[in-house]
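The chain below stands alone and is given as structure tokens, in the form predicted alone.
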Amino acid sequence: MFAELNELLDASPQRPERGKFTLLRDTRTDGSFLVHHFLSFYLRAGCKVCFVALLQSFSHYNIVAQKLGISLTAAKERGQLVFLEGLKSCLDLLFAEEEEQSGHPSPLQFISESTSNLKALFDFVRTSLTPADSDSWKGPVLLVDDLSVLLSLGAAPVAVLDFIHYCRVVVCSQLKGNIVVLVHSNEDSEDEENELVVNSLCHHSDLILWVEGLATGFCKDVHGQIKIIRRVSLELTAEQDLVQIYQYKIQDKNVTFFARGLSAAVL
């Protein structure tokens, strides 16, 4: 995790807050080191993950995670972390291996289904973030990269909408976890469906973390700009949000951020 992104989200592993829906949204840049930094700090805080991984295969998350100081296999041997490899669980869809091994239907049978029911895909999450009579950890963690895939694989929106709100009752409000979820987008694109999902889940997260290419194209020094978004409220209020606009630098095993203009190099 990125210490100094917890600072400016006054966030710590030693107390994690519950029941928040965290929405990363990424515009013209890669956004995925949000992802790594929120695994790795659910992983700290002795939470309990379920990692649907859509866009790399577990051994790219390990990598960057051991960068981070944390082994995904220890969490998946001691039971903390549950990994679903979209990518896998896909070619497996596709060669019809892992219902006759397992019995049970993939997460991602709608792949091969006439309706985009995400029904088996939140009966996973579900499954895997109920609490046994013996787990002691502190909460139950949703992690989702990347939601648009599920559109790129044949869901429709309003299936999408519908897998992420019965995720959000039972995570957030039964179970009292927390939800963190990438989209990618791009205002200028002419991909409708992806923009209905990222307008509609802006509107419901607590929290959303934007991070943008620069207008200016690339820099070495200032690899882009991050909004932090907090909902002041959800209902229709005359409250605004509180928004923060920070720049930053991805190194190798941190991210720095600080105000826009102030970048080391510029100074």
Given for the second form:
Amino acid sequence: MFAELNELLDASPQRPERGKFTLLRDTRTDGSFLVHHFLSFYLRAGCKVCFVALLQSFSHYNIVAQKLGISLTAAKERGQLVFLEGLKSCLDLLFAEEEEQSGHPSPLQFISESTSNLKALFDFVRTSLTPADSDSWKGPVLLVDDLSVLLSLGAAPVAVLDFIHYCRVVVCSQLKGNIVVLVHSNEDSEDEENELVVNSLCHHSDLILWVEGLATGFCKDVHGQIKIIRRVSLELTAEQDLVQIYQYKIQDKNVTFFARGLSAAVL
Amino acid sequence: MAAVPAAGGVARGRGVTSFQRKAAAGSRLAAVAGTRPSVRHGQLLLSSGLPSLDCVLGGGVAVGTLLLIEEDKYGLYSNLLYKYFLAEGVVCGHDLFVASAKEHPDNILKELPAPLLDDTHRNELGEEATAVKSEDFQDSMKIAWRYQNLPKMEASPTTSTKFGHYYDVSKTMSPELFQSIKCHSFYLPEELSLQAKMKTCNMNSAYTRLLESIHRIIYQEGFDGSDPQKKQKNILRIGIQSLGSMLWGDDICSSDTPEDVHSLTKFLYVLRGLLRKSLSACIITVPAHLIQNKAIMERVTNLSDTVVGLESFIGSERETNPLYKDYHGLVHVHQIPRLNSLICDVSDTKDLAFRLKRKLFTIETVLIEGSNTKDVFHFNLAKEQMNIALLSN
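Show the form predicted together with its partner chain, please, because up to now only the form predicted alone has appeared in this conversation.
Expanding to the full complex; the earlier chain stays at the top.
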């Protein structure tokens, strides 16, 4: 959790917002630091978190979370965190012996089927976030590290959008929780499927954090710029979206944000 | 009276500082030959077989990750990197897994470059290096001052011999070195006749077989680390040549709108899972210049860890450009993984080129010298100023 980003977003783990859909979008750079931020933010806030981690292994997320002062292993044991390790469940699905398979379908079932149907993944999210009577967590949170991986694994863009829509209905509307999703986007890449997903998600998001690499290329002291877009227009008032732009530098355990051109190295 | 035990407590407190070396963990990690733990993220690193490339990649290739090489136009230099990676495995005593659809793996192994281990070789190369140095000295007045403080890439074989070796491309490795090495080979034409057991998952059958074969070796030879091995732990080095080319039965290289867009990315995803779970590292060369569909390369990059592109000057107008007269091509580091941390080790210089000397293949920072030094220098200065101006807007 980066304190400076909380200030910019006017958020605090003491009073997390409810029912919001946040889109993290990265272009020509890696926006995974935002995923780590929101993971530790919601765990601190005492929310029940379902983390669909498709890109990295559990130990990676755990070690980074430890640097930010959170233990994922402990959160898992408390039952606060449900962690889906995509890389592992993919191996289990592909190399499992036929007879070993239980009746419970794998969340990534769609990889081995010809129809790209993300229902199993949605069912996984729903069952893990539906509150039981005993637990006392605040609103549920769904976190997806890299929705683009689903496209690489052969899911159709429409199936991915359907999946997100179902999740919004259940998590945001019914359970009054939050969704945070990371996508890659690069206009130059000519990846039409991905652009379709990104553009339609942008229209539905309450908050977009768009991280971009610098147009001028690599710089040691400025790692990129972040565009914070608050979708005021979604609330059907006649107002424009609020856009703020900052630059950032990632450090070992923290990220600093500053106005454009005001990096410590330039001043 | 109370002060005495308190003082004792302080003394004891001083004796037990928090700055203790984790001796147990350190020795366990260092136990595998040819590896060293990374300073940044504690992950075990392997040498890519080319110390100057290790330098650029933040110390080496981490165990459990994938190094993707985008082939140069004729595949000459990417093939060298591929062989260096395997040769380093032979010298360090790692197990090898060689997969190819073109050359027979046995032939690839026969053509690995010979390591420069003897003192005689070192002397020979030392002379070469000093010759180069004296040349450098004469030229030193010409080199623009902005290059003076640049860190030197390790380009001469004088440092550590345990991690990262130098190879003589003019000689092939002697067969004695192979005797203690376990080599597993995968030659696609031979494997296609066998029956696949794995679920196909709408994946190209060649890829399915390759995955099955890697999976079998990782679990049979105990690289997964699930059952505690009695014997010495070892690393599996996996090398896959020209993945995605026509010979693997993939059409992404031959068509703008391939029928089978997802096979390669699915393969890479499963491979990533296998690597992360085991003591192994993988090098893959991909004929990226043949892949017309940019979206595929974007996804492939996203699913790989380290991505390095080679661009040779053969047949390009840069071959005769005086700027590049000392080099044979450019190196583009497209991606460096963020492992166990928020940041990654990016080298400060992005202008990298490679050159193939009589015996050595090295990667160096591009130094611009010669007649048009002034122009280029001014151009660079203007570029930097522009960067700063744009940053401050």
